[in-house]
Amino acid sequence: MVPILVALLLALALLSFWRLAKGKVEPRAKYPRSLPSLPIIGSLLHLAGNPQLHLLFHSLQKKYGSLYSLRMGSHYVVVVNHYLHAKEVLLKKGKTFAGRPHTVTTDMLTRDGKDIAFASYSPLWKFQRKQVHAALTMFGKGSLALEKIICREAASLCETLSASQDAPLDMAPELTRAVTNVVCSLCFSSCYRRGDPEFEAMLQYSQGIVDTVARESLVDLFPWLQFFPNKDLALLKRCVAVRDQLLQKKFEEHKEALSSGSADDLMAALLRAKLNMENNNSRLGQRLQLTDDHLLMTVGDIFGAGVETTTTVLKWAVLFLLHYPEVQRKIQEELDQKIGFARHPQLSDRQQLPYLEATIREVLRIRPVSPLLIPHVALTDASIGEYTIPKGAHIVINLWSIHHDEKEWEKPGEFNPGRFLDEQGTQLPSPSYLPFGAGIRVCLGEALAKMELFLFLAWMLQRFTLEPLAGQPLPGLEGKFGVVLQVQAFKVMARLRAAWREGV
């Protein structure tokens, strides 16, 4: 028996020893350092009262290093935090790291996944983005028809201002009508006036939706509580259901306009794709099925996420602005020397206004709109640096920390749009900036938001000075943790600069 034993075990040395020769033996697989967990809660009494996660997640580096891991729940969770590691997930393996998380509340909203921001990737999911794709090309025509387009709302943006410049005014609704009549324009070809009944339903569900869904909230880690009272679940109910009331009633009416050739609007444009594709009986329709819920809902994808994250980018730099008035006579100065006051600033005008840029660029790294941004699911089995991640892992992109990293900003937390410029003037190249994601998923409407900001900014800007109220203490900077870093409410002063005053 014993010298079966001893040749047995010296086989198997031998074995192992002309593995190694051959190289053939498995390194061990090294994991991301993880939060303690426990059963079926995993990590999460280190997250209980901790509202703001992005905070969390970026103070938790000290301790476990910029890419690490967490269990929400059942799920397994990596966190990355610094920018090397953010453009290997997002450009050299976004497609392996292009899968989306099923939850609760993102399945309500967009009916199992049927839109596009929080769709997982797939072969209908690349169709229809590429469609959209196309249509925002189409009806920019050269950007053009949309200049033009948010032109007519930024003076009726000012208009505004100016009425209201002797009186105290929250510009958070005036803010969010521009932009939902932009984005209206584009998708329904329609806009509304101040009060309109549509519009303040919207304002509505809309802040409701903001509140409600992708905050990792319980009933996404334990989608057995939906069974259960829940007052957000409800909410979100209620808020979608008016959504697509008005979804449906859109889409009605373009069905309707199209026999006649009358629409052209980015839903005719997704419509008549969509006939393009039955009519034709291509073998590529027969396998994508492109459903009404897939119009409406990539309607209402660019529709929803085209103005809350928008507005929300104007009312930071406002706020900022409001805290830094050196900023705002810099900008000003810039615009009195570069355009004048005999006209009004144009897209074209954005070379010649660096500081304005800087400034819209500095708002978007210091209170990032997404600072988690939407996660991302690994596909299949993978890595990220020199560790592994399993199929199946959600991926959290902290924005938060890459922008706020002391390695690579100077003096992160402060606002200093001068970091973006060198002594000419030019705008400086920042590797380790994402405000809208990068590769297969990066944000659809950027060049839409850029040009808004820029115009926005530019109009109001060039007529007015901003003003914080006389003998109250200045808002807070500090932003409300969800779907986007939301802005407390705040009130304004609008004065009408001097030269406006005086007609010149």
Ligand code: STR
Contents of the next structure:
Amino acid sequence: MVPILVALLLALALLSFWRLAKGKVEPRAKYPRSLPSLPIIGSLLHLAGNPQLHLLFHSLQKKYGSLYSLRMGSHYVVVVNHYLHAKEVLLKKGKTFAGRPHTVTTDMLTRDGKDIAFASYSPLWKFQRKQVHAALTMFGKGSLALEKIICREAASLCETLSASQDAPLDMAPELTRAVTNVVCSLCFSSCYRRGDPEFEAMLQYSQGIVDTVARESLVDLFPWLQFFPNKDLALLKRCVAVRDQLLQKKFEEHKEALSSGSADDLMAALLRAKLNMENNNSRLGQRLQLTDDHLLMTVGDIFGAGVETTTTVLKWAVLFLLHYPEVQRKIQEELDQKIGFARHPQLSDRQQLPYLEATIREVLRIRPVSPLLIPHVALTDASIGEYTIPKGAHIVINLWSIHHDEKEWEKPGEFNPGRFLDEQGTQLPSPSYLPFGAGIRVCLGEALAKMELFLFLAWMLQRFTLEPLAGQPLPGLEGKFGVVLQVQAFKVMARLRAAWREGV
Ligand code: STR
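What about the form predicted in complex with progesterone, after the form predicted alone?
Complete assembly follows, chain above in first position.
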């Protein structure tokens, strides 16, 4: 026994000596500063009880600097709070950091990562993304068609506002329906009327998914928890089942329509790309297999992202206009001068309305839809700045910190669209600003989102002034952290503007 112990000790001593010697030759790796962590639970005690992760990660900079690490369960997580580091991860080393973590909730939502947003990097993923990009660009190019669809929904939205004028109105379902119908027209060539039961079902399952998926919840940190009863997971399962049924129905309809050659929406475009690939005997086609699941999950992504993100930004925009009536007035002055009352706003007016455009930019800055983006994974050993990052590390980009960096923004907590413009109304550059992410996983819907935000806001504000309820405190501006930064429910009064009342 004793000789074995001595041998073991000797071996240990030799190993540490060898490490030291090696350290002298090569510069020692410098790892990011780390939050204290315990075995198994990691740094969880530091995070527990704080549901607003983006704010916590923002404030931890004071103690740990702008780049630090922590352990979430068994995962090594690096939090990036500065835009230069963020750009290094997303742009300069985009491919190295293009991975995604597998989590219980996102795997349930996407059939083990067969979508685009939550799937890790692979040749198939690249191909899939390219197809969607091509299909979206095609619809974007004929943006006249898209513009027509958005304007149709904007007109319908304005009608609803007219009908409930001078009475407190929760705009959320109306904004959601308008945005959903744009995405529905784009994906499936269909749309919903008010009160349609399928639309109501969709509203419900979407909320359930947003409430439970990808929130760094315990079950995502400790996957074995999924084998115990879990309310959130059960809710997610139910919601995903409803969504899948809906997607499947659209899919069957499209397969039929495709043979008659009449379908020309996004689902049809993806179906055609899939068939082309199967018939095509190219080497790429033989190697990669785009299954029905891939197609369904991709459409599910576009649909979910298209609805939840744009609706959320519109709700934030309305809420900030209630808090800052002078901004609303300025947008309306611009609209009155450049467009007047004789015609509706259109996309070609965008250059003429810099203040409205700046307001949209400011909403996306002050309340980023996705405050921590979706975590990236280092696919190889790598570095960020001077720090060594091991393969498999999760990288969280804290967009909230980047958009509220006091060194880059004057009074970042204040809502001030003017910060994006010079005196002549020309747009100023803003480096510490990445509302759509960047690099090979940049948002696919940026152009569509900007068209919708512009047209919906321009149409509404040309006709209405949005006011808070008299005698009541203004609704709060705190967001609720989740896969999107959610707005609390609130009501507004939509007042028809004088020029429209007189029937001009
Ligand atoms: C919303 C709810 C739903 O039904 C489906 C999805 C899948 C795609 C998700 C979307 C979600 C939330 C917003 C995401 C989007 C992919 C990209 C987007 C996370 C969960 C953002 O990064 C903001």
